[in-house]
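The chain below stands alone and is given as structure tokens, in the form predicted alone.
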Amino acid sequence: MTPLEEAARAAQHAPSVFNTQPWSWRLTGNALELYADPSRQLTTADRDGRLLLISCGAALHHARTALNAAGWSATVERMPDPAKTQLLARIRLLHPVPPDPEAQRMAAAIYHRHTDRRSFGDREVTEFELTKLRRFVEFEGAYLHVVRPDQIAQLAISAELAAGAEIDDPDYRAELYRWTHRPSFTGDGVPPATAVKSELRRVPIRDFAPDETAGLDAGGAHDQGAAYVVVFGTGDQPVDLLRGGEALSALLLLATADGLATAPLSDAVEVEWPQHLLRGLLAGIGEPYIAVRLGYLPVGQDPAPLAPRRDPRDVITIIE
């Protein structure tokens, strides 16, 4: 296998909003291009198509950090061909070099990474953490505002206004049921396995299975040692949203390799008046992309059951 399949099979594991893994790959000699799949965008949560191109941000991130702790140095343009308005980004292999120690650890954790729900434990995020997780972000062309302890009830009010306007719209209910029964065969989707039941949370989470029984207890726990961050950006043109979804790539990865758990939060960036509020914690300096709870589990704990991920011979088409 090539180092630029096996950089495109780890991105597989990226994250994507409702595991819709919105993308593509195409590999021919030493180039592997990234198409965005608009089959799997979410017509009603994602209207404009922001968290696809998120998503496939982090895709390419994670097919960047494959190829760094391989020992392979490599070129990317991102919207490469304006004619083509599906390819997102081009990697060009070129050659070896030393591996590098931290994304070996990212690369690591790839396999690991997963959005955990429940309840994080009271064991506080530090400074120095969120400091390095910023550093990160801002290498990737994106910036990271951490929630204070004053704006949480601010975050709180905007994801449950969101929550409140999404689950009354019957569009958005049938996509939600839609993306959480998904034949196993498919790869993707939030099975109702994985969903977290209802409680009260400093900042509510999506309810996965409005109708039915989520498959895990949120916990003991309360979320009272977890930070809340925001994944910001200057512009909303695509190339932002790429390089935002990009900066998350990054921030999960370390965090996961840290040790934390990560869960991102996208309801409030869904829609308007909320992505407004979330506008408002940044002062009016930026474009609100993704909101991230950050914490650890409490100890004791296992970890939350993965995501189905789609086979890669479905998303990577190789041109000899």
Ligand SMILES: Cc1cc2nc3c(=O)[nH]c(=O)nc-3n(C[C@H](O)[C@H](O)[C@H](O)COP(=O)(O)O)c2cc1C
Contents of the next structure:
Amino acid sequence: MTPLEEAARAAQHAPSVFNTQPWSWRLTGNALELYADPSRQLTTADRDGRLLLISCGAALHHARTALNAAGWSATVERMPDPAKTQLLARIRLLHPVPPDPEAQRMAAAIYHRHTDRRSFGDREVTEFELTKLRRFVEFEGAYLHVVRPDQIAQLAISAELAAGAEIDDPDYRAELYRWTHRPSFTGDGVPPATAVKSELRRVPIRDFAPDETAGLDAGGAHDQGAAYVVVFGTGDQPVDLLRGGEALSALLLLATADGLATAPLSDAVEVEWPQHLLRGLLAGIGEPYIAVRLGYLPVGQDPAPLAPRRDPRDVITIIE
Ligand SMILES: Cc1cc2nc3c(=O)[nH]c(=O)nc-3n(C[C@H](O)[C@H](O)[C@H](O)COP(=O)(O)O)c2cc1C
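Moving from the form predicted alone to the form predicted in complex with the named molecule:
What follows is the entire complex, opening with the chain shown before.
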């Protein structure tokens, strides 16, 4: 297998909204192209396609990380052809370089990073760790806001309001049902085995199983030591959102490599008023892309089950 095909395969493990995996890859010679797949866009929760672009950005960063870890230098052009709006990025393989040890640690995390919706324990995420995460996010061209203790209530209200507005909408309920009841051959969607039973939480999480089929208990840990962060940027053009997704991936992979459990939270950016509240947390200086809960699982807890992935043969087209 060529390094570019390996990179596209590694990118299959990237996180995506509702596990829609809204991307495809075309591999020709020494170029790998990333395309958005609009047929996989959530038409209610993600009307503007922002979360689709963030998900594709995460896949792009996974591919870049796999290449760096394997010892290849590459160039990346984002939105290289204005006439092809679905063409999000083109990676060109250059030449072998000494493998980057930090990228190797991050690349190893690709295979065990997953979203854990259970509550995290009392052990706090240190300032040192948060500073390191911020550096990685900034390296990808985005910013990281660590939600202060006095702002947690506003984040919680924002998530609560968004969840309420969405669940009252029959179109959202239909969309949620569709992506949580996928036949196993599709290799996508959020299976109830990875959902958590509804319980009072410090900041509410998305209820993926309102029909009470969730396979996991939240656990008694209450998220007391969890940190809540917001990945944000200064623009909301497609290229900004793509880079926001790359930053999200950098955050999640580094956090996983450092032993943290992670869970993205996007309902608050999906509904107008909660999104406005979230912007308020950033003192009006940026455009919130996504929030993430970070923390440590209570000692001895098994990892949560992994979500499925599509068959790479359905996602990667190799043009000889
Ligand atoms: C843009 C984006 C938005 C997401 N929003 C949420 C969310 O609101 N709640 C949640 O529990 N998970 C959220 N996730 C996590 C996805 O549900 C998860 O990545 C997907 O189901 C695949 O599972 P995995 O992360 O365990 O591999 C989001 C992920 C991305 C990339």
